[in-house]
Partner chain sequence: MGITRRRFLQGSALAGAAAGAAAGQRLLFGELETVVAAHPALAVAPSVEDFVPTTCWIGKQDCGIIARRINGRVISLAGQPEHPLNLGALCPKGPAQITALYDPNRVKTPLIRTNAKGQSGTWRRASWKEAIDLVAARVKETRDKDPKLVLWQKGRSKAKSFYDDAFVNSLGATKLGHGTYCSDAGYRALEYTIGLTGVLHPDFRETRYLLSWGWNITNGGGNKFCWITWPRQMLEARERGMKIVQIDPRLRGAGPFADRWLPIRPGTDLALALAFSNVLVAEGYVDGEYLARYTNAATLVRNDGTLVRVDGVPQVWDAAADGPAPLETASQPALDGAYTVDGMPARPAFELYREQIASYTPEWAADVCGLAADEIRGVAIEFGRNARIGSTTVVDGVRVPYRPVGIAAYHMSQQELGFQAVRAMLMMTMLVGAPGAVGGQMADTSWKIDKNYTALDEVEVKDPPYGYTLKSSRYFPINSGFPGMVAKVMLDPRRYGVEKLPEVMITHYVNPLVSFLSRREFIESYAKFKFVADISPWLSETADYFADVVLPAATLEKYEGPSSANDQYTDAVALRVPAMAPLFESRGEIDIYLDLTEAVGVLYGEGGYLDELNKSLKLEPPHALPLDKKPTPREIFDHWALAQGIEQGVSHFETKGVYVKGPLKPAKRYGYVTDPPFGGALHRFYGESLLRYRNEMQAKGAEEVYWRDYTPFPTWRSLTMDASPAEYDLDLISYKLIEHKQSRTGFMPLLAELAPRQRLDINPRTARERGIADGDEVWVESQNAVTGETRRVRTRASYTEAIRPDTVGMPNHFGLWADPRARERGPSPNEIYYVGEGYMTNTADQSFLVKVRVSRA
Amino acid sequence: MSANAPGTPLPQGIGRITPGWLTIVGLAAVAVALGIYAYSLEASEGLVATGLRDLGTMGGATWGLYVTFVVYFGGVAFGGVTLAALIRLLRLDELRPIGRLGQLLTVVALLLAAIAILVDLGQPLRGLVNLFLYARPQSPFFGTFTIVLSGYLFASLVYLYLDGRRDAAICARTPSRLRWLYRLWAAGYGDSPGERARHRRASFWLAVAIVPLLVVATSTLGFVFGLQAGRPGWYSAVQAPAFVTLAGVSGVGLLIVLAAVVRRVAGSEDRLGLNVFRRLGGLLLGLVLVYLFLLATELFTATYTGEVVERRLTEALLWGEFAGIFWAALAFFLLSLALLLWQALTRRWSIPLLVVAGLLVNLAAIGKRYLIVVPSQTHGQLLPYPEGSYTPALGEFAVIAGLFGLGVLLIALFMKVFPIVELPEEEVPAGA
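Let me have that sequence as a structure, single chain, the form predicted alone.
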């Protein structure tokens, strides 16, 4: 394999530090520092520094903002890597440039979900030890740790590694300070016709294995709530499919936003063209329609046939304490649906409008996740306790901001050491 000419720059701005990139990294680092400081206060004072309180006697909620974002990040992870796997399985070559974006989004989101769980435990070390001592394998909680945060993350990392070997081999031809990393990642891969065929077979069968794992993992998160028979608002057969669908909505929506950012900052307008966004917009439109149907089904059932406590909880969502969040989330869903439908019917797709739709569905997804987690604890008691309340503390918001800052930081650093968009095959010299 011949090396590129001396002085040839690495693709997609790798290794080049710009003022804009430094600004983004600096803001993300500030958010991370703020989150670490807030968590240090919680670690020293205990969860009493948060808005979390025991159910019933203390009139609070034991799951709050942290668990909301555990579910949200898990959903984003599902959407990212599922789309990347389906690109391989269905040979959607037009969408191949966003495959690595989906894989990277999944790995980062799962790491953030794992950190959110550890923060929510209050004493994470004791929680991890007790997981091995007292875990019940038949429990969905056990599946959350083993399938979602262990098997799911491991499979996503392997998929990201295998998918990147070819681009690592290409980058290793250019003399740079990162050449050792590319050679290590390529692990002897030379991109010969035989190696390409083996690479495609391995990627295909890994995608075959990973898609059902992802569906089971995301459904398991839904079962954590849906199998609790004594908790109105959670006990429902719709929870698992609704979790999977909303995961796809948030994952594809955030992928559209990330792809638009990468298109601009990495100079990948040719690879991330309008057709890529048009396909993503069509997929997002279908997912939003399916989720709104599931949401309407759930509300109709709870309103007309639910027990007394179930109806009381639904009234709190529609007209009571949580009405503001519910109607705001529904408005975001409907506004994004209108934007997507207009573009689909007129066939005038706009990347800025798709980005707006992606942001709206993610804001709606966060609100809906909050409404899944909190109201059933404060207003869904079957025991004769009064209605409770939960208001996140500033420290909780700071920790969540720190998690988002960490996610931005990881993606920004990855962009400066490796091609975040898969390199086209024509960049590989013939006979190399």
The other form holds:
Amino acid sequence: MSANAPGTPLPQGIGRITPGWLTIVGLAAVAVALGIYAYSLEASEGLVATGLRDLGTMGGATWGLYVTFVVYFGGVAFGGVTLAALIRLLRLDELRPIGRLGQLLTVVALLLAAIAILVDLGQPLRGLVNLFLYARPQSPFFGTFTIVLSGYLFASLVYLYLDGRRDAAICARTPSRLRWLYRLWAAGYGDSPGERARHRRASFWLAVAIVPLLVVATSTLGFVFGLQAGRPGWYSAVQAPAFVTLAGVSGVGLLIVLAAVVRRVAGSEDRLGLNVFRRLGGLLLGLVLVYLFLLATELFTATYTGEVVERRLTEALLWGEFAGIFWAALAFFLLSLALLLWQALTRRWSIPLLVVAGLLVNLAAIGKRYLIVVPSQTHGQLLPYPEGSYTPALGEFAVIAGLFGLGVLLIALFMKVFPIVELPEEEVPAGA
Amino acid sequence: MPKYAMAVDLERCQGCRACVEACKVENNTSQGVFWMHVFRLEEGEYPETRISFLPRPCQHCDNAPCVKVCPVGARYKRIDGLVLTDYERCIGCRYCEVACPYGVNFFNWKQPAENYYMDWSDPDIQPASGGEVPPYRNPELDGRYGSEQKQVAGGGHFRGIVEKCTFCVQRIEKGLQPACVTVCPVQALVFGDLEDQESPVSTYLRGKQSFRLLEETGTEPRVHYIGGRTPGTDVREIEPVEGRVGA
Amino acid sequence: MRNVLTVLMVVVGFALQAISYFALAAPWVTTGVASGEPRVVGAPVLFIAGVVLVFLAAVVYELLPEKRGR
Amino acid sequence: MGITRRRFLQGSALAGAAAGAAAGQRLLFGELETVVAAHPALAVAPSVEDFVPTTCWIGKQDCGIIARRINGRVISLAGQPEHPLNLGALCPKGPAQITALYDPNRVKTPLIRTNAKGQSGTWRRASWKEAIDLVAARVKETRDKDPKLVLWQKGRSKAKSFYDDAFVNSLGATKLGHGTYCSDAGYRALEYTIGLTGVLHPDFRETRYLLSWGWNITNGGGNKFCWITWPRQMLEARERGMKIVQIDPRLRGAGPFADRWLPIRPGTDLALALAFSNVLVAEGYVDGEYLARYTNAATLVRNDGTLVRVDGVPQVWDAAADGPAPLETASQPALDGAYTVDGMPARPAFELYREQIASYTPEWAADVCGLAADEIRGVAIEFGRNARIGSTTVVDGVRVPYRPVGIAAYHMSQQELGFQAVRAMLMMTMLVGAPGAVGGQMADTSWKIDKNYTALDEVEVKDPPYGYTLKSSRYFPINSGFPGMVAKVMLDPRRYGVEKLPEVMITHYVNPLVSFLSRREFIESYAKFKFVADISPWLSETADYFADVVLPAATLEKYEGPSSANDQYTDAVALRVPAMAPLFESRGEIDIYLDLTEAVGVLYGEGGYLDELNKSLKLEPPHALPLDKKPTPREIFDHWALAQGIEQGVSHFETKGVYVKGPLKPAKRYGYVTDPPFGGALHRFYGESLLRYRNEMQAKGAEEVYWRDYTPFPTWRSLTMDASPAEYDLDLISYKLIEHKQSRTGFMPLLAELAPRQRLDINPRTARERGIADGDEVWVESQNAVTGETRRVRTRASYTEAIRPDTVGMPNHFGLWADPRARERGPSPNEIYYVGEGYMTNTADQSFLVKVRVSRA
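Mind sharing the form predicted in complex with its partner chain? What's above is the form predicted alone.
The complete assembly is shown below, putting the previous chain first.
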């Protein structure tokens, strides 16, 4: 493998600190600091600092914003890595440039989900230990903690690592302060046809292994809710498929947004061309359609059942306390559907419009996750407890903001260390 | 092996909530925590109004959703039927709480010592309280119970974990009745061993119609209600307790 | 050798998952003290180890130099 | 292969975390997360468990309690299984009072006021000696002038009131009751009519048909017992088939136990009782034998309302002899007809009654009471039919008339026509011969005739000047000593012909500013006391504003008693034994009174406190207390116990708590078979003396408002409050919650958690008409129809379908401010009631009814 001359810049602005980047990293760091501060208050006072309270006589919701975002981040992670895997499996070469972005998104989102679970625990330190010592497969949480957060995180890291070896090897050709890292990462990768073939085979099987794992894992997240017979609004067979679909929607949506950002800041306009976005848009359109179908099924079932509590819950969703979030989420879905449909029908795809659609579906997904988590607790009591209420405390918002900040920070740092868009084939001299 | 169960006679219950208070003192539960709760309910329109009462201890289900969902096995079912929480195991995820259709789980949102209604640190009461918080702190709650010798009675009540009614495990292992049963002025609560044909609960239930709460959810509760019926859907809770813990 | 090792890792990994899942934590027992306790403390770690092993196989497969060499 | 190794290391780190968990145990499960070993000392220290029998200190029936102690520290309170009243059970106040025991907000030392009165107090701590000497000096000063000007009042007598009576008697002071806020008018009505001190309650073991008349079954007690005993007896009766008719504007009190609900308009109970009686008479449900034999219904009445007397002995018409005769000798006393005696027309009282009651038809009452006439008639007929007039049964080998119908009505006297309403209810049961019959009407646990049976018949209506309690006055000839009236008199003594006003007030665990109605009068009158001393475990609102000295009383940590543990069927007596040493510097009341009387100089010798203690406890040699030696409370009770024939003395109670004497014999319980029957009292169906007072009051120039309800038979008239302007369109009632006891529990956190704050019960229909949603803040404004004054409080609306749409209700608690934890719990309805003419009975007892309007705040 030939070395580049000193002074040759690393691709995609790696290692170059720009004021724009600094601003974003600074803002993200502030958010993280805020989140840490908010959490430290929570850690010292107890979860009483949140807006969460017990169900029943205390009239609260015991799972709130944190669990909402556990589910949301879990979904995003699913979307990211599934796409990356599908690119391999289905040989969607056009989409290859965003493969790494998808993998990265998964790793980061999983990390955030894990932190969100920890901040929600009453005894986080114990959680870290006891889950490894005593986790029970009977609990749907087993899946969440072990499969989703360990297996899946590890698998994504392996995937990211193996897929990045070639680019690491390329970067290692350029002298830089990070060269040791690239060498380490490349681990002797020479991009020989043999290695390429081996990598192709390995990553194919990895993808084969990952996708079902992910479907299982994400449905498991759905089962956390869907298996609860005593909780109106949760006990439903559509819960798992709806979870998976919405996960895809939010993951792909966020990927579109990220890709658009990366395209701008990493100067990858040529790698991340309109065709990439067109494909993603099409995918998103399909997922949104499937999701809306499932949503409609869910709503019809809920409104048609004779169960008074179910009906009361549906009423709270449709016209009651949660109507604002519900209709806003639905409007966002429909709006993004309209945007996507219009683009698909006219075959005139626009990146800004896609970004808008991506943002909209993510907001809607967050709203929808919230509506799955909270109303069944406050309005879904089977015994005649008074209606509960839950208003997230400022601290909870701060922690969530901190999580987003951490996500941005991690991705931003990654971008300055490693090519976030897979480097083009032709840069590699054949048969080196 | 005994099979513990409780019978609640709704034809006798007067909704006085003495059981609630006896439970709170016996088990030293902190503010806003009601291991035992008594619903006071109203339905119908004037003048066809109906008042009813419904005591709600933990149902100690045979097919307990809380046991099933507990990710670390902190919530477990004993062979004698008690559903208990291992205070040293619980991680505070509150999954049991969302899984339970009866609303019997309580999370310790605050440091319990700071949630005992009053500031007990007053130096003048130390000679009488011996520095205990609350001053009526029951040392038996610190014990380990059952063949598995777990800390399940709630001694001290720890922040960040979930707790609930234990059928007063510290009392029944001594051969006493749960505190709520003992205190009830009208003997609306009956406790005992279903295996023993002569136990109070067996004799009380014999030949009587009974039902269990939310049987349709498949939880197989160990609390049997006599008289009355499952609260209808148009019942309204009246006179709710002050249940919300402030920040 | 590499293939053997890889396959072995995958097989052992899945076996670990299966064993720890089905035997150690006894999911078919839903009541009684037994269901609250993994039969071996740390069974979940074994399960995770299984998952890790399976995916690590891919790394091994890619990184392990071929014995024959080039 | 560095990378693989790296991975491996990471993997082993994971395993290491598991292994390291043991090392990190302390961090993870130790102090940081406050899990294990929070109380290591307790775990190792050997603990001594013991049980002390004591009694409840909140409720009135002094339920037997067992205090469980660990190393001398009380950790829980449970019921005494052998105590007949509570049989091992307790109400919510029982276990919850443990927080009161340790309450750091109790008064810890004697306090002496350092700021001016009439505002929230500032205090300095004082020694017992200084405080007692100060109180004694002020008492002595006034007592030397006139002992009657020392006023003493207690909120609720715990146990027998022997030590307080002895205190008042040894000083020659004036005792003021609180009963006029309770059911005193009812007690007077029964004492006057049948000679028993008590209000109406049934013979639960046998009753088949019960009119639960304003009886708050699930929250209140009865006149003798607290909340535990009656309901249990009621439930057992119900399980035997007893039917309950709930007569109450509000259903909540009856809970699920009402078989029929008559939602009566507040204040019209007299009209309903008269209509029931009308039906009973019309349908022939009249027990002529009882009426003729045991009441004065057969007594001949002249046209002027006086009885026909020969040599001072009232005469009946003996139908057998066809001439007048005393009841004792008449073989066939006539209940009806018209006769001529000594040339003057005379008719049996019952004939007059029949004539008067004829106009009180169910149709008439339906209008007044807001009920359906059919319903009234139906209940009356069921009552009459269930009475089984003429039947008898055998109880414990004794044949007794069987009338299994009764009324439970305790606080029904708390209304403008309360005295007559309760009398009318009693007379309704008299029509069917139920008083003293098996299953019939009861009022006390035995048929011991009260001295008021005679005294209330012989009141002498005097001319002014009057004492400040207006006893024997032309205003309230029958009078229990109404603190509200005393307050009014203090504000305007000349208006009531009073010359001397009280100067020193000793309040013992009473809180007039909050518990009594109409705060304004109390604030103004308390300002006139020269000296106020308060004995209480907590700083009451009254003490906060007006006490010069506060003496801290103990709660459960003292000897007190004896209290009756008689449940109507078993006779027993109990004693409170200190559950632990008194907290802080508090002391038992007996200790306080011993010291106080010693400091005043009235402890020793004849007529002194010790002598009075002997009298009130009926201690005679050899068990009498020596008059020259100050005893401890324990010694006093030891003397008493020995005098009762309890060999072990007080130590019996220290180990057992209660002394059970055994079942009550039918001959004691049932009036028909006591010797003489009904304790020898002839039941006053006809109230001749009431008419006499009326005439004398008129003659001495009293206004109509005072004498109009002194009628020989209960007579309906329209209510004063109904003259309020039409916009005051709702009746306000107040009621008791099981969690609270008057104004003395609002600050007990365990109880306040269950019943946290004031509310306004309002029918949703009524509320919606006014645009009030459930939970809205509302103003409740009352109007005094006599003076035009209005008062208002702010609270929260609480929807309930269990109340008449024209009635609103508020629990009779809250409104405290002296304890920081009791604030923010809302006002007391007492603040918007009125004291004075039109809002009290003819016997000077408070009415708890007023017209209000409700609007959104």
